[in-house]
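One chain is shown next in structure tokens, namely the form predicted alone.
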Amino acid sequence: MTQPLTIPYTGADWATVVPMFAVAVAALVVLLADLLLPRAARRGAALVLGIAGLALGGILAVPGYWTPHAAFSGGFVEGAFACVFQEIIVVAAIMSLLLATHLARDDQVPGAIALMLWSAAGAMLMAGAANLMTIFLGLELLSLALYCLCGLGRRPSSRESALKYLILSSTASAFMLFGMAFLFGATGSVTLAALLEPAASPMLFALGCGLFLIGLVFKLSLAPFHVWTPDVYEGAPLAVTAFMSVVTKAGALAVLARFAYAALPAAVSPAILLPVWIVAGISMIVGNAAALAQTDMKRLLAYSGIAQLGYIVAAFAGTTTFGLQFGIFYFGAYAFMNLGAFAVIGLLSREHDEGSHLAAFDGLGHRRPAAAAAMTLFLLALAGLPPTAGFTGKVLILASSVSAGFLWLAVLLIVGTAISAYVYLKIVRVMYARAGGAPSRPSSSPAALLPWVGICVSAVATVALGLHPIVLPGILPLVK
């Protein structure tokens, strides 16, 4: 008699997962409401229908973080360190898409909110990522859907920024999946945790790491992995230049510190790795000093993202508690300020001008000084002033970095610091130092309306984190 064929995981394995499945059923949603509803209301519906399907993985992501679960074998962990990555992929793919007036024609809108949305599936899969198999699965639904939201955009450099991110991206790609072979044939398991245990092969375990590092850094665009991504956030549309910004680099975020924090035997990490440390310590200069010289703020805020991930980095060296826990307080507060900066962008922009040059920005305060005062707090925050969360956040990542070690690290990011205060201040210069005619009336038009709603939130979040930042407890990550 044959034995019944059954399912090897619980119900409490396929709960882990019911956020993600829910962000990923919206966008099958959005791409059904454009089939069946009039022309006129596809564009209206794919946003609510996304925005609600994103609300709707964030609501159910939140009791994870209670409840610590290596689901399918292992093959995705739930926790306090889940919980909160996806949480911030979730509040950032929904102020991406408050600027969805600036993602493609009408007709291509629907498409390319289900595009966003599986892409943030693919992050917040990464999230609890805890077997090799798993991190390659959520990184390529990341990326194949951004592939084509990159060649999205009304600028004649759409398309070729496009093809240079499926080129470098698919080759960094490449070197990751590489790297997981060998440490597969080190180990002999594709688990992470199974890292932990002596490496059959020490130099297979040590090259294999050094090439999944690699894949990982490209992501974050630390320096010198950093080329691309100034040319593909000024090609792209700005809702998707947005996105990237924080989304993207949220999911390799999240790998990136599994990876150094609980996957790593302690008798190889430092070695391991240093390197990671010192691109960071690059990145903070590099980013910071090749903003100095653009004129575009995507291609900016391009530059000061490869800086602000540096700063990020910064913090896990040396893989302190408080490191980790200083580094995704400070990534919470970078999203908010760079979001609202980007949604400032959108709001300045006009059909076929997304209002990315500096130029647009002249006389912003005598023309719009709501627009220009929170522009204002956004850069000021980026350069880690007082009273914000950019200021509060870098001062622990000081202290991290000095406990741990690494002043050397400390140092660059203080250099780093000064040198982005000239490029900040330089544009609330251009707003007010210039009278640009008469004060102008804003749209009162819905979609002229969203952006101010992300200003809003973010501009609230900015002060608030800074005056009393949240330093979550118990949000190690976990490999089993």
Given for the second form:
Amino acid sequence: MTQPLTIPYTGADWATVVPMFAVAVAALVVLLADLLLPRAARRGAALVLGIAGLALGGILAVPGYWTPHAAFSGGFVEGAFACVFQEIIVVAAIMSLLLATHLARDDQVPGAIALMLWSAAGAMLMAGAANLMTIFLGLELLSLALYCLCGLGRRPSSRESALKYLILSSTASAFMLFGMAFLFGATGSVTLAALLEPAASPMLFALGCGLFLIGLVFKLSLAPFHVWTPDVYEGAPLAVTAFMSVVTKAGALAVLARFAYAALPAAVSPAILLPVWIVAGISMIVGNAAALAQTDMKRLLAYSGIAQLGYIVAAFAGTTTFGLQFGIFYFGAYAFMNLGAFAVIGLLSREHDEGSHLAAFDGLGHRRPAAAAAMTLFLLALAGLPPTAGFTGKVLILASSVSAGFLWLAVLLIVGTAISAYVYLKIVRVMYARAGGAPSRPSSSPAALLPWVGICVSAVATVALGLHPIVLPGILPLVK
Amino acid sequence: MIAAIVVVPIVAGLLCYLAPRRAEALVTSVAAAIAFASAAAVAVFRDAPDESVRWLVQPFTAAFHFGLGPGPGTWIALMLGLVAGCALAVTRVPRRRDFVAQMLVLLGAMMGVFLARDLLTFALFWDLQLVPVFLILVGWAPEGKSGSAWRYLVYNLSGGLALLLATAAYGMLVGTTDVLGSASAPAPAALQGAALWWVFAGLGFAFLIKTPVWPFHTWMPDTYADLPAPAAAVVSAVQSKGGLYGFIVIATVLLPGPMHAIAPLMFALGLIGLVYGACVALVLDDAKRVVAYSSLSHLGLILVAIFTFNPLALGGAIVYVVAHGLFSAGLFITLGEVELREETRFLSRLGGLGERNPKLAGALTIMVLAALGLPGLAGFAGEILILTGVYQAGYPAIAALSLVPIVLAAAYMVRVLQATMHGPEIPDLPQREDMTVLELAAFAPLVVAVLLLGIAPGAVARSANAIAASPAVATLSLRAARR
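Target state, the form predicted in complex with the partner chain; input state, the form predicted alone:
Let's see the whole complex now, leading with the same chain.
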């Protein structure tokens, strides 16, 4: 009894995936321009075309906010949820591209930009993916491009980074695929909506969910599945690290949220998801505690990112609507403050090896007051101090954890934040300490102006979102 | 206009960084003028209606809500403007432009704490005020003293985060945090059982650390000793009052039940701090630390007063909060001047300064007399009201016990005065000029305020009336009297 596997679709279905196509095609245009243009113009053209392609994708994705539509029989769901994640991905990718001028060799820049566009397209697909196949498709598109990107760094550890990422991430994908197979076996369908039906075999269903979630949590680099993150972040080029810290997470977070909120029967949902909340709680403590000892900014931000993702996932605990809205808000805020910090590191990248060693910040407050002030703002935001989006976001997450009955998560969040204050303000201290600091250097070349765009945008967004938080209505439902 | 009292100093502080470094004298004068103007604005707009801008709608409503009115916050804000103005006017530290910028941000943040009429806004400014103090400690603490910055931050941020959690929980339970507008509002019925205690624990923890109350005080002496004198003046005078202000204005009104229940514990902690602080202050050699521990002692007295819930004692507590702010700022500023002249602040190495610096000696004398509770000056007014109130509330033993440290205060305060100003001149110290007329003029508002408050504390004491008359507190003081 074999049925041909056909999925009916219409023109409206294709319209939902146009933004991703725009980004993916822009990558081809970038490569084409690299072949046709004179050598001197290639890098600039690639940057401009890449940004234009992403911006186009972002604009095309906007109307989807108001037109919820389950395309391809529920394989891809357009709506507010997908749209918000896609916009975050687009903005984060653009800001990462602004840092992409310092790769190992100049002639690699266009190729790297094309890979980043494809990776972003994969993440955008994950933002709307609502069946197991599309999820995996988006994930692989995202990851395969990143394996190459990680190896483009100037440091010797770059290749180690790429290999480590390839092996560990593939393992996680394997877990996920295994889980998907079990889920298919238990329910006979690959759409998330179908998982809501009572499973033929509850045992198989639980096992599938567990394996699937392990894979996801690995991609989100929550503790104890985080060990790969610092090494990979450290070795990868700065732009790629910045990209991974937001875009990869956006894709995985969207899938996790959709799975947690929309794909689990109410009867088993709390039990299946409890381990995820526990993992989030562990991440807050482990991430921040491990960041204490770091002297490399990329490693430090890797560990801090582990903790920040812990906060965000903790917002989903209890799967309340509030929690979803606030988690997404905090994720948007995190994107800006994190990318702002990366942009400052990018600014310093001419002076030191990628500007990522803590020593690059010695006396920065006296050498380059504006950069130090911006960095201070981003660090305060990451530490959750006012008047930033980090503060408001934490209040909202605390409120949702408390009201969902997860007081222990709220307390862990507080403890983690207290530890993280030392992590972030240690950098502030290095920048402003009286004694520290190399003698004043002349400011670097005009190429260093590009990160300033990211810094300014992030700074404005970090303060503005703190004073006027955007809590999006109409996020639910996620599947139909 | 009320919001401007908060916003203008913060914005002005950030703008300072755009001023050229050479113009630091000008920047300092402008900053002092802004601080004095903020005090004037508090006085002028004390009857102005509240100002509110919506902040959050979901999951609970919150607003950037500022107000003055007849409550204690107005008097503390007034005191803050005066103290900050005096401190800024006499500021002479290296990299003065940056220092003044941080001081202005600190001024605005602390104004926000006392003017906020929304619990979440209060929490925002409560955490915000940590940042400039941390940056000042990082940038201007003596060489090799980075520990104090961390100790300050770890303690106060723990408190701040507990406050934040409690605020979020309060908002979720009650539906709004915009609740500090009137003292007469009844305690919300939604807060009951364990939740009530969790919320109170968060608030109380933050207030205890900030005050600080023994045994949470260990951040304080280091912080005050390592901060430059103007910053130490402002932090000790005003920032640490946030805790007591929180107990009086927020916890007493919103959470009367737990406040009443923990009163015995607070009596114990307050009395320990009262005695312990006084004893330590008697023997220390570092003049700034003597003042720091004397603060611990004085603040213990205020804490005891608050938890009697007696109207007279509450009024006295507020008078003493303002009075302590005035004279502790005066002490830190004058001792800073001493240190500036002699390059040391250790009592055993100082002496005979009054010979060449009669004006400085006079200024220090007035502040010392106010601190030891000389009748006619601000300290006495607060002490007598508190002691009478505590006695009236039915705690004669506590009132009697509180007298001992007040007597000790005379001993350690006179010791500071004697060791610095009197005795023979010490020849190997650098002998510098006395205070200039301008500095003296900047200092004058503090002296006048100390005198005025000592003579006529009535208006300040009455600011507690609304709280003492609130339904929650009225039952408390009745219950306390019956006990």
